[in-house]
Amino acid sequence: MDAAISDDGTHALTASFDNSVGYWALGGEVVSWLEGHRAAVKTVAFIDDRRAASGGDDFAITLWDLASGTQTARLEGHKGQVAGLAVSPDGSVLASASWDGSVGLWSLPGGKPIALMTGHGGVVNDVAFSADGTQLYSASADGTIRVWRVAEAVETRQLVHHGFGVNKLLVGDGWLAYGAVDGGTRIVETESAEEIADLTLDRRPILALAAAPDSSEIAVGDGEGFVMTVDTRSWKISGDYKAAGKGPVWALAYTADGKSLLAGGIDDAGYIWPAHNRLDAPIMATKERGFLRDPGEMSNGERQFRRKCSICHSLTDDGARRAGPHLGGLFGRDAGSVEGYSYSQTVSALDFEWSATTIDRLFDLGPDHFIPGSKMPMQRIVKPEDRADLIAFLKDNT
């Protein structure tokens, strides 16, 4: 869902739907899995080469000690998912964008809350500091980019009113780049708000923005799997190519030399990808995901599994990291008993076995009613025959 590379160029962070943060040596080896979020992780940021922050669907921000791989603080106060994070240039303030419509300010290193700033008329998707750290910019689904004075935690003005929701933003020397739901990709002056360039192509939505370390180039990732690169000196498009096969590019971060990008999307891997590539170059994803297969090729039971379960669960213990425990040996298994999986306290305390009856009730009532407080997303399978087909498929495949 997001990626970041350390200033010294040696390590990377990845935010994942499996509730974890990956801390990597840039060669591809995992240094540690940072566990502590109770739902999908949506955003990551290096505070410095030793510390990091992450935010997610559990409404919380977690601070990490990277040397030990341990959580140092859990920052709570938002009432919606934390979709974006930014660290001030001097490292003293962490800013957060939340789907509760607020912008958070937290002091570092400890994470003490400074303010939750309100004013947007929709969810807030991203935040970015000015170069001197005195101002903060926020992007929202209400179609605006607003400017806040950090010292007083007050809004000073609206810089942009785009009309469609703004997903991502970047701030450079006198300019701000943003990407929107309608595919709008534009550059404006931060003082006058005058448009410098319109880089919009016929692709939507814009889901990722990244700047090269020297700010000479930016990269744009969209929902159709393309990466576009732009020279910030001329504001001309310098490259445009298909990076992901089926699905979006959610995560982009430049390597320290500016020649490559750490990119990620719906595939369960991050890729070091040339920043400039041929339009016909091989795409990132190398395997077909089950949930992207043609539904006509599957039985109804498998269709229900692919749609409702396969993102979070594997049918067998395949060793892959996912948001939910594997389903191997599901029938007759005690709820909350897969070794090594971090269950919520609610599920850990359950006293029943998984059976045709309990699985049917799970999807008839919905997880939020059958097991209130679990990590499972709110979803139901309304038709009894669909639940029966899913159960039959699970019996045959787990």
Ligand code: HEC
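Positions refer to the first chain, counted from 1. None of the values given here were measured: they were computed from a predicted structure. Note that the rigid core is defined as the largest set of C-alphas that superpose within 1.5 Å between two forms. First, how it differs from the form predicted in complex with the ligand.
The Cα position of residue 12 differs by less than 2 Å between these two forms after fitting on the rigid core. If you fit the rigid core between these two forms, you'll see the Cα of residue 81 move by less than 2 angstroms. Core-superposed comparison between these two forms: the Cα of residue 300 travels 2 Å or more.
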Second form
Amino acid sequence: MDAAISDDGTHALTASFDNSVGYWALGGEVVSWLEGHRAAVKTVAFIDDRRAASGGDDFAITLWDLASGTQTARLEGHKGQVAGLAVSPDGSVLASASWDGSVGLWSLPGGKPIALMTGHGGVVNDVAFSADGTQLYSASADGTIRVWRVAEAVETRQLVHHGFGVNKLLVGDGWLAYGAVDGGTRIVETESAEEIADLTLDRRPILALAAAPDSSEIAVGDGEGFVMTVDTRSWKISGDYKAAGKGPVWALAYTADGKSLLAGGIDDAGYIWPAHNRLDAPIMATKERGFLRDPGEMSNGERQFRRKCSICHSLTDDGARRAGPHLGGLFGRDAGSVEGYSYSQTVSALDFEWSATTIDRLFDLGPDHFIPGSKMPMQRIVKPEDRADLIAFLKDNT
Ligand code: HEC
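Starting from the form predicted alone above, please write out the structure of the form predicted in complex with the ligand.
Okay, now the whole complex, with that chain kicking things off.
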């Protein structure tokens, strides 16, 4: 869901739907999985080469010591998902954008709360500091970008009124780039608020923005799976191509030399490819990703599983990382019994076996009714034949 590369260019962080942050040596090897979030991780940032911060759907911000792979603090206060993070240039303040409509300021290294600033009329999606660290910019679904004075934690002005929700922003030397739900991709002057360039194409929504370390280029990722690069001296489009895999591009980060991009989307891998021209790039994970197969070729049961379950569960104990436990040997298996998986208290305490009957009831009633308190999201499969097909598929494949 998000990616970052360290200033020294040696390591990367990835934020994942499987509740973890991946800490990678660039080149492919994962150094550690940072575990602590209780839901999907939405955003990651390096504080310096040894420390990182992440925010997620569990409303929390976590600070990490990268050398040991351990959590050093859990910052609580937001009442909604944490969608964006930014570290001030001097590393003394962490800013957070939350779907509770507020912008948080926290002091580093400890993470003590400074302020939760309100004013936006909608969820806040992203934050970025000015180069001198005195101003903070925030982007919201209320269609505006606002400016806050960090020292006093007050809003000073509304810089942009785009109308449609603004998803991402990026601040350079005297300019600000933003990307919006309607596909709007614009550059404005941070002082005058005047438009420098309108790079909007016919693709929406904009989901990712990244700047090369020397700010000479920015990259824009969208919901239709394209990456566009833009030269920041001329504000001309320098590259535009369809990314690998299917689905949206929602994570982008430049490597230290500015020549390559680390990108991620619904596919459970991170890719590194040349910033301008995607060739057959190395993949940071090597497992075959079955849920990208053509649904037309699948049985109804498999389609049910791929669409509704596979993002969180693998069919067998294949070591793949998912938010839920693997389903290998599911029929006849005691509920809450996968070794090493950290279940909710509710599911650990269950005293029955999974069978065609219990799985049918799980999705007839929905997990929230059948096992209230479980971490599995609310979802029902209403049609009895869809449940029967899914169960038959699971029987054959687990
Ligand atoms: C968004 C993620 C997500 C989706 C989608 C999801 N699950 Fe789950 N599932 C979980 C989590 C997390 C748990 C662990 C629940 C807990 O500990 O409270 C779980 C637990 C289970 C269990 C109990 C396993 C055990 O070891 O006791 C079964 C069975 C299950 N899921 C089946 C399914 C099926 C079938 C689907 C698709 C129709 C599905 N799940 C969709 C996240 C998900």
